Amino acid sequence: MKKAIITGITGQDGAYLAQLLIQKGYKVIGLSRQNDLQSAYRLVYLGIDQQVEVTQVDLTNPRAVMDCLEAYHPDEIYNLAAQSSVGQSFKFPQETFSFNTLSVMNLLEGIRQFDKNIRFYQASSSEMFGSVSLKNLPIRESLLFHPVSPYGISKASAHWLTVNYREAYGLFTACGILFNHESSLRGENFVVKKIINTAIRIKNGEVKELNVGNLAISRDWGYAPKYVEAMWLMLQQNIPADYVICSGQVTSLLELINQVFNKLDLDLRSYVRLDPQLLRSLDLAIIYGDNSKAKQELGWEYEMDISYLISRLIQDEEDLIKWKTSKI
């Protein structure tokens, strides 16, 4: 039985990845910060809370990381732990950069010292590319980074640390450069989750409006449970590499909101309000990626169009709301 450590297991990606690995016969150990334990509802919702071992480890403490490796002797480590909100990174830049880089350094150094055969996955981000001109779209793995947020900068630093340990020490490290990926288990502060949850509550008569920021942005949105499959595939290859994981499609936020409200038979104009306080100091106009390398080399499959994705997200959100209501 293979053993895998998932950092950030109580988050969206951590929960779905744990579910996938359990289905594949892994023993799964989850690492979580103490204040993240309330997020364990995701593991309960997926029915896997009794099948994973969750322990608290401070990833910014090198000794704590080494103790963890010695205790569990993992075959694979999936590093998903991060301060992952772009908006929050502008409010807390020091904390974002410190955690998102030190945690990766300690994990990589721990592997180098303890067991170089451990395979390591780093959750990189499309936010590393930042300001991208139209001529460089769609984004491929070879494009130079130009991050425009503290989050993007921290992720770029962690990405290059991971590449460096692969090249300097021969470690099996792979980076998944994921574009926006959504699900009902997404954090409440992420825009697509907020839009769909609020629209359903409007439909149910619980709230009267949806407040939004910049509707002109266009993004590459995908389905999180499919994206974690790519993470696993990266660590099953003979040669480690980095991969852009995305839908390959681009949709404006306005069009996404329009489709959500149409599918729920709601009039967008009656409920959507622009809130200047939700505007960022610097926002990317458009960004989308090219997933051909992942499809060709990993055999990863992703065929959802935006209409199907939104329908799936609405259904998933309604299911989660019903489940939460039943627990009250």
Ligand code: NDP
Contents of the next structure:
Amino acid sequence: MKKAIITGITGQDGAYLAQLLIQKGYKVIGLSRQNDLQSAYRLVYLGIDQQVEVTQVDLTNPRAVMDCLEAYHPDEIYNLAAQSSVGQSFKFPQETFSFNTLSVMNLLEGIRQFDKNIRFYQASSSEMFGSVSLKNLPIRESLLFHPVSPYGISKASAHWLTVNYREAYGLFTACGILFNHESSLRGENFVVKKIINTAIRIKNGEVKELNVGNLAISRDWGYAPKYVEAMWLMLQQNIPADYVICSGQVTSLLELINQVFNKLDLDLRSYVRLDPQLLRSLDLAIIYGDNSKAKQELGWEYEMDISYLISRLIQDEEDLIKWKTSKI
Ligand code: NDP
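Go ahead and give the structure of the form predicted in complex with the named molecule, now that the form predicted alone is out.
Now the full complex is given, and it begins with the chain already shown.
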């Protein structure tokens, strides 16, 4: 039985990846900062909370990381823990940068000292590319980084640490450069989750409006449960490498909101309000990727178009709301 450690198991991707690895017969150990595990509701929702062992580890403490490696001796580590919000990173730049880089350094150094055969996945991000000129779209793995947020900068640093341990010490490390991926289990403060949840509550008569920031941005949105499959595939290759994981399609936020409201039979103009406080000091205008390397080398499949994705997210959100209501 293979053993995998997932850091950030209480988050969106951690929960879906844990579910996938359990289906594949892994023993899964999840690391969390918390000890009350209130936030482990995602594992409960997916029905896997009794099948994973969740333990509290401070990833900023090198001794704690080493103790954890010695205690569990995993075959694979999926490093998903991070302060993952671009918006929050402008409010808390020190915490974002220090946690998102130091945790990665401690894990890599722990692997190097304890057992170089442990395979390591790093959750890199499309935000590392930052402002991209139109001639460089769609984004491929080879494009130079120019991050424009503390989050993007922290992820770029962590990315290069991971590449460095591969090149300097021969560790099996792979970075998944993931574009935005969504699900009902996404954090409440992320825009797509907020739009869909609020639109459903407007439909149910619970709230009256949706406040939004910059509607002109265009993004490459995908479905989180499909994206975690690529993480696992990256650690099953003969040669480690870094891969862009994205849908390859681009949609503006305005178009996305339009489709959500149309699918729920709501008139957008009656409910959507622009809130200047939600505008960022610096925002990417348009960003989308090219997933052909992942498709060719990993055999990763992604076929969902944006309309299907939105319908699926609405359905999943309605199911989650029903589940939460049944628990009250
Ligand atoms: P989430 O925010 O849902 O989960 C991240 C987890 O990291 C949290 O559950 C939290 O768990 C843990 N964490 C550890 N330290 C901190 C900290 N200082 N602040 C906040 N959380 C912390 O992220 P996702 O599951 O969506 O993403 C997984 C990884 O993939 C992250 O590294 C993210 O940056 C990256 N990524 C995500 C994308 C997306 O579209 N979702 C796109 C590209 C990259 P706990 O509190 O239990 O420790």
